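In structure tokens, the next block holds one chain alone, the form predicted alone.
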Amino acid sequence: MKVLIVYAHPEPLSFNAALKETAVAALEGQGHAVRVNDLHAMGFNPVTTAQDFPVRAFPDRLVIPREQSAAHAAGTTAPDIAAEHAKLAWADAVLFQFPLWMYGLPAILKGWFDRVFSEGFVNDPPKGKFFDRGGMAGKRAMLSLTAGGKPGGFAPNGRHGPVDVMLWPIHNALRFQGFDVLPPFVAYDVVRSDDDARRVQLADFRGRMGGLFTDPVLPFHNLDEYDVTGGLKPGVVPRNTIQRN
């Protein structure tokens, strides 16, 4: 199988880098083909602007989704975005490796989501191409992240709040593109951990890589379970933690 690792950390000696290298070694050891997208090394531009659309389909007003869709249809998608689209088309699974900063994605990775998960290619809501019908349907995605706090801080009664709630917008964004989303791997307390604790976390992560294509995925509802307002139809029992809250 083919795995794309989208890696977002500026320090080559970081624990994120160690997790990335662990994933590469484990996946290649299983016989998978692996490509690494080092966003900082690439100098990836995370900012969406009008420069993304040198040939404007709608010059009256910049509406990002409609320009993305028009560019995809016309074959005028910006070259750096088109290159990322090709990598996504190649991959059977995508692993996102990043530090949790300010309770979310680092800016460079959030910008990658904004620019690369573009309408027309990975999703097209007006045509019903999103969630379980999205362009990435049949592919898997997984978040691997580091956090400075201890596990208890990310529990339901913790000072940071439950990690599944914190990651819901990211997981749902991946599902919006059609991905089957695996439970995340979270390495906690990485700033203060000693080498022994880090070795344990790397070993645990190596084990998770063994199930990248076989482990159960997170539960999401299909589009046909929602009504015209976007809410679950009467009688549909919520299957995930967030919609149950």
Contents of the next structure:
Number of protein chains: 2
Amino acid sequence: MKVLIVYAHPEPLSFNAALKETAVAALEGQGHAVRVNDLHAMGFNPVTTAQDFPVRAFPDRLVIPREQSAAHAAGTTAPDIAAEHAKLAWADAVLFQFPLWMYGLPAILKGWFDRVFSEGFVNDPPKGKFFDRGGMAGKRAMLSLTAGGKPGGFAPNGRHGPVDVMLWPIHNALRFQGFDVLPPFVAYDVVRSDDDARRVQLADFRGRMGGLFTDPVLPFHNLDEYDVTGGLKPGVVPRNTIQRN
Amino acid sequence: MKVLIVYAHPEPLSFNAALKETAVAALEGQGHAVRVNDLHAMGFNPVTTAQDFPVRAFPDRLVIPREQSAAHAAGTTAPDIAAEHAKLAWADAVLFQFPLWMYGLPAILKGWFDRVFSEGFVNDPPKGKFFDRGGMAGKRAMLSLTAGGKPGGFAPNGRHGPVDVMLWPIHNALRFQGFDVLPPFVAYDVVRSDDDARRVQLADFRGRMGGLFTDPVLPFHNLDEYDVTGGLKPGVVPRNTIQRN
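With the form predicted alone in hand, show me what the form predicted in complex with another copy of the chain looks like.
To see the whole picture, the full complex is given below, headed by that same chain.
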């Protein structure tokens, strides 16, 4: 199978780098083809601006989804975004490796979501192409992240909030594109932890890589279980991660 | 009072721009002093790199919080971040105006969180300076956002997830710095809505600006209600937004 790793950390000696290298070794060891997107090394531009649309379909006012859609139809998608689309088309699974910053994706990776998960190729809500019908349907995605906080802070009554609530917006954004989303791998307490603790985390992560294509994925509703208002149809029992809490 | 508006949209004719202008007019009309941070116009750099630390306290390996803390102590914080710190020190309240992209902050604003909410001045976890003891304690913060989706999609059983769950990571990141956080203002369905609907939204938002310093804030636990594991102490009844659901 083919795996794209999207990696976001500025320090080559970071624990995130070690996790990324562990994933590469584990996946190649299983015979998979691996490509690594090192966003910092690429100098990836995370900021969406009018410059993303050198050919404007609607020059009066920048409404981003309609310009994305028009650019995709006309084949004028900005080259750096089109290159990412080609990687997504190639991949059977996408692994995101990043540090949790301010309870979310680092900006360089958030901007990869903003710019690459564009209307037209990856999703197309006006045409009903999202969630289980998204452009990435049939592909898998997984978050692997480091957190400075202790695991208890991410427990149901933890001070950071339950980890499944914290990650819901990111997981649902992946689902929006059509991905089947695996449970995340979270390495906690990485600022204070010692080498022994990190070795255990790397071994755990290596184990998770063995299940990238076979582990059960997180539950999400399909688009046809929602009504026109955007809410669940009567009688559908909620099974999204956050709604089962 | 003094209000800092942090505004993130690339299009001057956007509805986000109209909301920002509405806030400026309403707040100045009440006699407040207002400063607007237009992140796109400023060309704000959202990406954290080693270049943020021209004087390295620990040159062997970039561990961001310890470099932030050392830079703050030595007075070597990068000039663009120090300028934002001065604005935060000036402000009694901070209003964030942005479009919800991929269920989160646009990257340029996420990077403002990543880089400006730095260890030392704004928070200092090793010294117990976060949540109610954070550097921004006594100041108010509020999110004002636009969403392409319909309100029903953000209801408890909505396909995007309940809006309070979706915004929890951002609200808790603000609380981490010490802010009292107001309930958000959300303008839904902004891609499809017509001018009449938008006029109602602008009027609602103008009303919310009247309560910026008086409206009740969201409930959060204080730091001393958590034990050393990061979980709530026994007997404390959960009152965070997400845990009351």
